[in-house]
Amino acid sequence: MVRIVTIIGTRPEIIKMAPVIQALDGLGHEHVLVHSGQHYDLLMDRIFFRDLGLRAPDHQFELKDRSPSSQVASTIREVAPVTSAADLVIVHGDTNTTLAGAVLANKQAKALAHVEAGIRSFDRTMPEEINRTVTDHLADHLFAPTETARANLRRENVTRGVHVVGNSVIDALTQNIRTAEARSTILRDLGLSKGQYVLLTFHRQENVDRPGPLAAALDGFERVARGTGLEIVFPVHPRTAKMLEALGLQARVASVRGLRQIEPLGYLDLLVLEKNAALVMTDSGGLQEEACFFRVPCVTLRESTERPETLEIGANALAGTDPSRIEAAARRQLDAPREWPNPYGDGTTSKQIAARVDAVLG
C-alpha cells in the first residue's frame, strides 16, 4: 500500500491543511499524520483539532520550548522513522517543521510535496522566509496558491511539478464559517456588535521580541482606538504575553484605553470575531487571507507581506510598528470600498491537491 506521510506542527498549518487531511484521508491510500508539537499549547491544538472535526494525529510530538534550530533538528530526528517508508512526504507553509519535514525527505530520497508554495515577501530576515524558499527548492510536487506564486518560482527556476491550486484556507472557511455561526456565542460573550470593534493579533518574533517594536506598536493600537473611537479586541498570543512581562510592558499594554485583552481564542470563536469586524490589525499570514476573503479591510503590521495579492486588490495595507502609520492605515482601510475580489480560488483546493496526488501514486 501506498504511504502518505503529511507534517504539521502550528495552528494555522492545522486550519490550512485540515480540509487536505481530509480529502487525502479519503484516496485509500496508508496516511499518517505527524503533528511536531511546534506551537505554544498542545492544548489549545486539541482545541483547534476539535474545532475543524480532524482526526488526532498518528504522531504527537512537543517542541515548543526549543530553539529554532532545536525545533528543526528535533523534528528530524523523530520524525525519520515515520517517514522512513513513506511514498510521498507533504509539509504546508513556512515554519520549523515545515523545513524540517523538506530536509528529512530530502536525506531519505522521499518525494515531498509542498501545500502553498511560491510565496515570497522578499524578506530575508523573515525566518520564514528562508524555510519557504529552501522548502520549494527541495519539492517535487509544488501547490501554489495563486499564478503570482507560481510567478516567484519561476524566477528562481522552478518550473516542474507547480500546480496553481488555490489556497486551502478557502476550503476551511467555507466548510467552517456556518458551524462558526451556529455554535459560537463570542459576540454575546463580550457584548460586540457587527462592525463595531477592531480585531488585532499580535506575535511575529520581529515584532514581540524586541522592546522598541512593541512599545511602538502599544502606541499605535492607541491612536487607532481613540482616533476612531472602536474598541480593540486583542485575543493574547502566549508569546506576546510572555514577551511584554519579560520586557516591562505588562502595565503598558493596561494602560492603553479601548484595548481589550482576552485569552486566545478557538478557530471558531476566532472566525466570527473576523467576519464581524469592522477592521482586523495582524502581523499574521492567515488572517489577511481569511479577512480578504471576508472582506474585512486588514492592516499588517509588517514592513512585508508574502500575500501582494491583498494588497494589490485595497484588501490590506502595510503599516509596520510605527504608531503614525498604523493610524493612517486603520483610517485608510475604515473607508475602502469592500468589493474586492477573492484571489485565492473556490474552495475546492484541497480536492485538487488530493487528486494530483492520486494521480502521482497511482
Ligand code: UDP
Given for the second form:
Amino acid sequence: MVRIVTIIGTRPEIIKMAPVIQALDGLGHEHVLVHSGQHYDLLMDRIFFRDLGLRAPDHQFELKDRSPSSQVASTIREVAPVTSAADLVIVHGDTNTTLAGAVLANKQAKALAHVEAGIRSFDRTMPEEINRTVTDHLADHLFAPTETARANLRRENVTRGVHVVGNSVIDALTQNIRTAEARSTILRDLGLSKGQYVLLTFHRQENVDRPGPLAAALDGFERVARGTGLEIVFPVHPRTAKMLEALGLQARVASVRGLRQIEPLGYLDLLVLEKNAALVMTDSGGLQEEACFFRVPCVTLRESTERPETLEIGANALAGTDPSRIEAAARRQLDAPREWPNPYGDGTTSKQIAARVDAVLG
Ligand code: UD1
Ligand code: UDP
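To test you: the structure above is the form predicted on its own. What is the structure of the form predicted together with uridine-5'-diphosphate (UDP)?
Whole complex next, starting from this chain.
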C-alpha cells in the first residue's frame, strides 16, 4: 500500500491543510498525519482541530520554546522514522516545520509535494522567504496558488511538476463560514456590530521582535482609532504578547484608546469577526487572502507581500509600520470600492491536489 506522510505544525498549516488532509484521507492510500509541535497552546493549535473537524495527528512531537535552528533540527530527527517508509511527503507554506519536512524528504530521497508553492515577497530577510524558496527547490510536486506564483517559479528555473490549483485557504473558508455564522457568538460577546470595527493581527518577527517597528505601529493604531472613530479589535499572537512584555511596551499598548486586546481566537470566531469588519489591518499572510475573499479591505503592515494579487486589484495596500502611512492607508482602504474578484480559486484546491497525488502515486 502506498504511504503518504503529511507534516503540519502551526496555526496556518492546520487551517489551510485541514481540507487537503480530509481530501487525501478519502483516497484509500495510507495517510499518516504528523504534527511537529511548533505551535502548542490550546488557542494556537488544538482549537483548530475542533473548529475544522480535523482528525488528531498520528504522530505528535514537541518543540515548545525551541530556537528556530533547533525547531528544524529536532523535527528532522524526530520525524525521520515516520517518513522513512513514505512514498510521498507533503508540506505546506513557509514555516520552520515546512523547511524541516522538505530537507528531511530530500535527505531520505522521498518524493516531496509543496502546497502553496511559488509565492515570493522578494525579501530575503524574512525567515519565511528562505523556507519557501528552499522548499520549492526541493519539491517534485509544486501546488502553486496563482499564475503569479508559477511565474515566480519559472524565473527560478523551476518548471517541472508545477500545478496552479488556487489556495486551500478558500476551501477552508467556504467549507466553514456557514457553520461559523450559525455557531459563533463573537460579535455579541464583544458587543460589536457589522462594519463598526477594525480587525487587527500583528505577529511577524520583523515587526514585533524590535522595539522600533512595534512602538511605531502602536502609534499608527492609535491614529487609526482616533481618526476613524472605529474600535480596533486585536487578538494577540503569543509571540507579540511575549515581545510586548520583554520590550516593556505593555503599558503603552494598554494606553492606546480604542485598541482592544483579546486572546487569539478559534477559526470560526475569527472568520465571523473578519467577514463583518470595516477593515482588516494585518501582517498575516492568511488574513490578506481571507479579507480579499470577504471583500473587506486590507492594510498590510509590512513593506512587501507575497500576495501581490491583492494589491493589483485594490483589495490590499502596503503600509509598513510608519504611523502616518498606516493612517493614510486605512483611510484610503476604508473608502475603496469593494467589487474586486477573488484571485485564490473556487474552493476546489484540496480536491485538485488529492486528484493529482492519486494520479502520481497510482
Ligand atoms: C510561525 C511562522 C510564521 C507564521 C506563524 C503563524 C516560522 C519561521 N514562522 O511564526 O511564518 O506566520 O507561525 O502564526 O516558522 N508561542 C507560544 N505558543 C504557541 C506558539 C508560539 O507561546 O503555541 C510563542 C513562543 O514563545 C515561541 C514564539 O511564540 O517561541 C514564536 O513561535 P514560532 O512558532 O517560533 O514562530 P511564530 O512567530 O509563531
Ligand atoms: N486566525 C485565527 N485566529 C486568530 C488569528 C488568525 O483563527 O486569532 C487564522 C486566520 O483566519 C488565518 C490563519 O489563522 O486562517 C492565519 O494564521 P497566522 O496569521 O498565524 O499565519 P500566517 O498566515 O501569517 O502564516
